[in-house]
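This document starts with one chain, in the form predicted on its own, laid out as structure tokens.
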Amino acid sequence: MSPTERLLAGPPLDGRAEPLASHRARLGELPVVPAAEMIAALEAAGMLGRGGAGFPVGRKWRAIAEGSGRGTPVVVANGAEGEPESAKDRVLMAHRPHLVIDGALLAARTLGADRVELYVGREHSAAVQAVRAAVEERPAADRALLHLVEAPLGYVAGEATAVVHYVNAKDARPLATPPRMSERGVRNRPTLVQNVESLAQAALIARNGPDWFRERGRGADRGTALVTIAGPVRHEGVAEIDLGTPLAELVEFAGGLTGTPQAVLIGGYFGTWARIEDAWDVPLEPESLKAAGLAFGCGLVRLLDARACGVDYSARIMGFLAAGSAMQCGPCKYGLADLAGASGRVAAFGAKATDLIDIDRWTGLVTGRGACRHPDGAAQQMGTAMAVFEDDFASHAARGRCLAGGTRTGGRR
């Protein structure tokens, strides 16, 4: 359904990987580039990483360039996509492998590394098991680099120091910080944590240029971007769109509306909501979005139609969040435990008299203060939440009553 195709350009997407033979017929071999040149690459083409922070690729790149007396280093092409409405990260890699082990490789040669780490979501059968034929299908000194690791389940299983800590240790559990892992990371080497889109990205930069990047993207940000939309669309899935394209253009991208949408998350479930009058013309680029209050984050567009309870589908996001942290401080431990509990609550017309205070109040205290971002991103979506569904979480908490239709007895929420 993507209006314009770099990363998914080649055979349909009909459940069947690109097979290796195909894929160089199609863009040729991996091109050889000296390692200072292909850092330049990345930065004169201004790539941001595709994996949820948007850091600068070819900065994230030179940091262990610039270390190498640390250690050999290590490659890690993050896929464990733990975001449950995503599908980004395991459509690419169900049926364009090899473009992203071209990435790992490209990261591998560019750095030095002599070890990548294929870390794939173990709940994305599909795309795992393209990933490990598509290893099988390299030449011998490809695959002696090459090691599948399957990620568990886990929302912060894909948090970088949480792969870096399975990928040590078999715990997918975060780490706090410093060592930076471009000092230590797997194996105490210094270790490149890359989202698979990134380094399919990469190596396309490779063979193409990064003014060739450049030529698309309507903004600051440029190039291409894979996103994930969903809800009262005629055709939900995966787009490849150029960055700044403007929701509602996705939209069109997707077959248009089927009901009337009222809200949007953007982002995932580490994302922002807005209403939809105000994101419907704002584009979808980091920059555009972040001057909007809003976050491009993993590239999920989640469209809640009106005939759905905002309150209920943020609480359950919360619940999912609160049950999927590590547990392991306070923040994650108990107060996204509470600020579960507090908004189900809500939800369920079944409020405490301070149910809102409290969440309002702790979704400041949580933030900033975790071992990981994952609270930050837990009360980003809550207070986000709390904001565009204002007059129906007091709704929920003082009459029992649903603006989407639900009542305290019963019907939809």
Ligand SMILES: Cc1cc2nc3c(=O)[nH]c(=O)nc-3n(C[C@H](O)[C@H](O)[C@H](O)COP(=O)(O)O)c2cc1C
Given for the second form:
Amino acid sequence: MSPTERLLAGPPLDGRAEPLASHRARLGELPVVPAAEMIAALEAAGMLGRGGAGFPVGRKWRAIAEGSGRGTPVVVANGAEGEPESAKDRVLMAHRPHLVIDGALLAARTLGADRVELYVGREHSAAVQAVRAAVEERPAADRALLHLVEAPLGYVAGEATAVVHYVNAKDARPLATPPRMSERGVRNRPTLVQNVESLAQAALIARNGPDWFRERGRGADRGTALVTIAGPVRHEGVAEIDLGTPLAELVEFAGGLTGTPQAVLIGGYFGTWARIEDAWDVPLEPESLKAAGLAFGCGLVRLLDARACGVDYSARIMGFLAAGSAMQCGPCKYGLADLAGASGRVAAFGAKATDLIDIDRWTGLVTGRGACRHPDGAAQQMGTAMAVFEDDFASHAARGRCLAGGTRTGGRR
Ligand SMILES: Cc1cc2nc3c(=O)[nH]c(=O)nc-3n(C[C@H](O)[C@H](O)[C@H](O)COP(=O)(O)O)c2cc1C
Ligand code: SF4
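Could I have the structure of this protein in the form predicted together with this ligand, to go alongside the form predicted on its own above?
Up next: the whole complex, starting with the chain shown before.
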């Protein structure tokens, strides 16, 4: 689907994992790069993490390399991908497991780690199998470091402290008082939790250097990125794009429209809604999206057809996120449940008189109050939906009428 590919270059994406021999023939051995040089290369590349928060990767590696944490570091490759409509990490792991493993081993070598946890969502069976088989193909010295952990189901199971908690104690709830991962994580040791795409990108930077990485990209944030496009396009699925590619071009890569989108959710269930006309020409890269009040997040681009109901769609996401919270902190226990209740009533034409005002107020109240960013993300999705589907929310609440014709959208919630 993509015009030019880096992470996804190589054999076709036909469900089969690229074997080690082919991976090596195409890309060569992972080079041995001195730690200081590798960290400087990541910083010079300016690569941002691809798991959702967009934190600079080089800065994270440096924090561990130079940090005050005690003990030998641990690397965790985060392939939980609990985001229901995102498929980029599972597609990458299922087809290019050795690139992900290269990235994880590179991080381990650079940081002096003696353990790599490959944390793969157990529901992504093709990815689990590919990663397991890829570990088996590796030489004994690599295998001694690599440990496959099947991540449990659940949206919060991919949150960094939940990942560490699960690896340590088989409990995938985020830690209520999270320690600094760079100091105390897996086995109480300094821990790098890095998204699998970020690690795969790092493995390419080790081979080709930061200038090569920065050759691609059209805006301030450089490189390519995996995105998942869903909705009324001919070919839904995963694409590798230059960061900064406008939505209009992504839709073209995806074979063009098969319907009339009214809005788009960018960045996943923690992401931001925009009217299609406001998002159509916006470059898909963190900085430009931020300037437009939007978020790149995990790279999900979900178009919503004009016949689908945005109120229903966003209320269902809210219900999913409320049910998927760890129920440890106030904003999740009460706020998200109340938001799900109120938005669900509006969607189902049973709104109470105060529901719209309450939704608006509660999205502000839950933000910044949890131990992790779960409530913030949920509130962001709800708040932007309220703005984009303002007339629809009002019509649902006041007149019990759906402006989109009341079509339910389905989806994987
Ligand atoms: C509720 C929640 C769920 C998350 N799920 C994932 C996930 O499935 N995969 C992932 O890589 N990051 C996920 N994250 C982000 C991680 O906490 C962390 O920032 C990320 O793995 C770091 O990798 P990166 O810097 O390469 O993006 C989640 C965050 C939150 C708050
Ligand atoms: S904010 Fe929510 S998801 Fe995050 S730790 Fe607290 S209860 Fe759990």
